[in-house]
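Presented as structure tokens, the chain that follows is alone, the form predicted alone.
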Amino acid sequence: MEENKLGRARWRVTLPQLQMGEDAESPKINHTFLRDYVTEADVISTVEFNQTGDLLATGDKGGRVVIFQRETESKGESEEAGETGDSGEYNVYSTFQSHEPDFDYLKSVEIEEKINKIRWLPQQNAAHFLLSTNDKTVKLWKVSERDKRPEGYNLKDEEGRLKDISTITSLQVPVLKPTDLMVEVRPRRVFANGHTYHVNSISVNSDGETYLSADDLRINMWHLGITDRSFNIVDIKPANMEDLTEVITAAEFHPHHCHLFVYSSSKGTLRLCDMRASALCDKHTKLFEEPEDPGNRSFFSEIISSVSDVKFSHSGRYLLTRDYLTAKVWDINMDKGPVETYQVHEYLRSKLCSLYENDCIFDKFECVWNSSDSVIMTGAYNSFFRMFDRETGRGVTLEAWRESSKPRAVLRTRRVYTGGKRRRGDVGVDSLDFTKKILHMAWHPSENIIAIAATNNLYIFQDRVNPDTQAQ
């Protein structure tokens, strides 16, 4: 995104919504336009682009995965739409049930079908592969297309029934004939029994052969071809659980160095680990921690300092983290503190008591980089999400909601009123809707296209600047 464009960034909705239900606020069905009645199973819980950005996968609390494919537009269609460059809409490509509800009979607890994370594997052939996980089990899925079918079997009739061998008097060579395009999704591997606690992260290694899965106390490394065993690389479980002081909140492999990975904790720390130094990485290579100001210490300090997400930059030089009130950028060569700190919604600091009572203080917001690592994005409440330009330090607040997100519409910046002169359209802190939270999002790997999950709706916005100037 161009530096001077961020303040008045113009985003258009290419897929205004993924309508999967109606809104609890309006129980009456509107037959002309289905409103927002949201069932828990329809709430989107993860969003992820593949490496090319042509496919976008979402997972929901009902255990379903929906894959969208980008439809390229012809030059004439783009010009008619008033756009420059190749920009296409995302349409539903495939939908499948990834996980089912289960029950742990040993512990007598239910295992939810909710999809916690989705990660795409680098494409090796015509098929696509993705990993999806719920609280306990990681699955590898193969997504492929079929537009031909074999005909002319010798031992089967047209309906697939076996023929009587005595009736076969001649042999024929089977042939492939064109048929309607079919998208097939098949499970290829099931990685079970690797975690005692809830899985919060999966990350594919740059070697293309292994991946890690992290739960509250342990991180395991798996080979994509081996399902019956994994290698434990981090274990912070104390001998006595009463001595437990922190849990693992997120983990990710370095984008280029297959021996490096980072994990975050509920104490606000980051640990960079090098598997060349030790097979069991209980001892970190670097510890990233920001010293706490004793003057700002409060009952909520430890809760709001918990890191909910950590992401390596595309270059691998920086780390982006999100805690409850801020987003921070860390240089992996400087462990004394973050190099950049962005206030996401500092105006909520005075509301922490009520946010604690309604459990919103425990919400886990994600954060993402743009393709050039020059802009970061994260979510907030009231259907707001925030973008920060790293060069200027300037931030904007945008809103993902149905009424202002018509196709081809231009999004306007929003502002939360905290004092001083109030502008038209400002939203007061007391008027914020804490049930409308933007927790999950993704940024296209090479273009200024973002995907925002808002309860059961998926919004896709695209920057309208010329793609040739986006990298400037």
Contents of the next structure:
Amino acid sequence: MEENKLGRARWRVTLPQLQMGEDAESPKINHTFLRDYVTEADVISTVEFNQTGDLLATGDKGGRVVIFQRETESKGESEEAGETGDSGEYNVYSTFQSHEPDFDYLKSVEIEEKINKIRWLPQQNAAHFLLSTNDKTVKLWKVSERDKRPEGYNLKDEEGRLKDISTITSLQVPVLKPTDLMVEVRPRRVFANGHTYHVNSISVNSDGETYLSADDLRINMWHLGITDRSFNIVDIKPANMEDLTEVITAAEFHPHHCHLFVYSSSKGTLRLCDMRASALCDKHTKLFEEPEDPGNRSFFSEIISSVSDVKFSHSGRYLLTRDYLTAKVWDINMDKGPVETYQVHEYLRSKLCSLYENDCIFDKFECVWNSSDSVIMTGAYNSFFRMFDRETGRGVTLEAWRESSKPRAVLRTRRVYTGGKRRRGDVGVDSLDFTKKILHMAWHPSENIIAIAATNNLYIFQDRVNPDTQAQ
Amino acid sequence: MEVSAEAKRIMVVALGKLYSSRTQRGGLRLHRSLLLTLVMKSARDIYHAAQVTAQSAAPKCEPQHPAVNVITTKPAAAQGLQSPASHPAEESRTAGSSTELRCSPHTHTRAENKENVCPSGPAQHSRKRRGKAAAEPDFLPCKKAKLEQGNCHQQLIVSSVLSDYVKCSSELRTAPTPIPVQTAIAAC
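Now show the form predicted in complex with the partner chain, given that the preceding structure was the form predicted alone.
Zooming out: every chain and molecule, the one shown earlier first.
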């Protein structure tokens, strides 16, 4: 009898839920009476681990970025696999305002400061670098630590005021003295004016030098060091905008091959492009498309087939896509259709009309792989999120909600009642809260730690039974 | 009729969402506007297919005939919707075009209602550069002349069959009754 690995996993909360509006650097406003109201600006809009998993960045609708750092008991010593102990808690490391609201005077339109995506660069020295983007502008930020400062200047005193020269009788060499850790975040590059339409994705290339940014109709490739120009590598804008039939919804570079990237469209197709083939990759190298099931045709077929997210597996062999009702795994060697399809919330198929009226049908869910590419995860409504074990094909439903998320609590699996025997704790389809949506999430690159954004709260869960994916 | 009522509601909701998205912060969302336009188009197509089916549903009809009816008259109906204004009087003589005439007053009424609901819609459109979302919904009368190609052939076939049948039936009966086009096809 095969054990369900997901069933054995015990996901625990590793830190109490954080309310984004309560960090020390926000203006001194009494938040207590606002506790039950979600400030629009505090809604988390993106979550991303860095390549080692030590840092976790979140971006919100107010244009702020909050970086969390994983606490290790003995910083600097190497950790043995599986030895997590009490470490593994993520604490706030730095907060900064990445983007401000802007205005496009030519089109008379506001540019939202909401952070659409954050991507970390691979670490090359003591500092960390990340890219953050709103609808129009990508910025490169340098995050560095300062824990020493020079003291003993000859011409300046401790406060930096110039000394009276007549009082100086001897020379001294300034020495570096340890101070409290200070995290500095500085903007290093601003990649502006590259996009006419709204940027939906950024992806760092494995070459370490370039990255792509994608909007609804175009994909640009930038060099990290050059801000005043970029290469346009995909352009699907029709000559006559009235002939527009599809837009780009997400794009990503291949994890190992610096010449390959994929982009998804609102029609549910994926296009793999090879930059060696031509300068402008309008012609795809491979087109991944699944023929539509005529039995499922409805008014909303176009909307629900639109791909909201695409991710390469860590191996680079598979692609994971999310559309409104399903998550699909594609083998890049096979373009006729997905190799696996997972029903995220099929019970919503009969509710599409109401979901269309309340705008939920336009929600864009993200999807992620675990580090060994054996499990995929994506979000749903009612604070639920789903994990699917690719080997068994089975899925579990978990909940990111503060009532069930006391620190160290074990998450129990949830179920939506769709017929048959009703169990205690089952939730009926009509009692689902569609305002509580899990759109953004991230999975630690090497361990079973997940970060789930639920509106303005961030939940971090760890699997204590199988902390490292290698152990499974 | 449930299908056509639902289709109509979906179109109205889509229009409302498209209209309100213009005042949204951050500017027009191209993806969302595109999806709404696609929904509206598919709802419109289904609405008119349902209209045509409903009108042709005579009690003694065999099941196949309404389906055939839908296929042959749908292109005419669709084309008619797009450009009733550009089909002048000479085309109205053919029986095939009577489908268009039948549909277009209906369309006009509905379109007029839409215009009443959003009175400033078309006026605002004309001041700004036409983008995807600023394009008028398809079922409003199109002000540009459009060359109808490919579907005229079908219209002529329909109309020749119809005029023969109408002649036949008028010989059989003493008082020729006006036969709605769709019913005539269904009875064939």
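Keep in mind that what you see is a predicted model, and the values were worked out from it rather than measured. By rigid core we mean the largest C-alpha set that fits within 1.5 Å across both forms. Residue numbers count along the first chain shown, from 1.
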Q) Comparing between the two forms on the rigid core: C-alpha of residue 277 shifted by 2 Å or more? A) no
Q | Is_shifted residue 145 between the two forms (CA, 2 Å cut-off, rigid core) | A | no
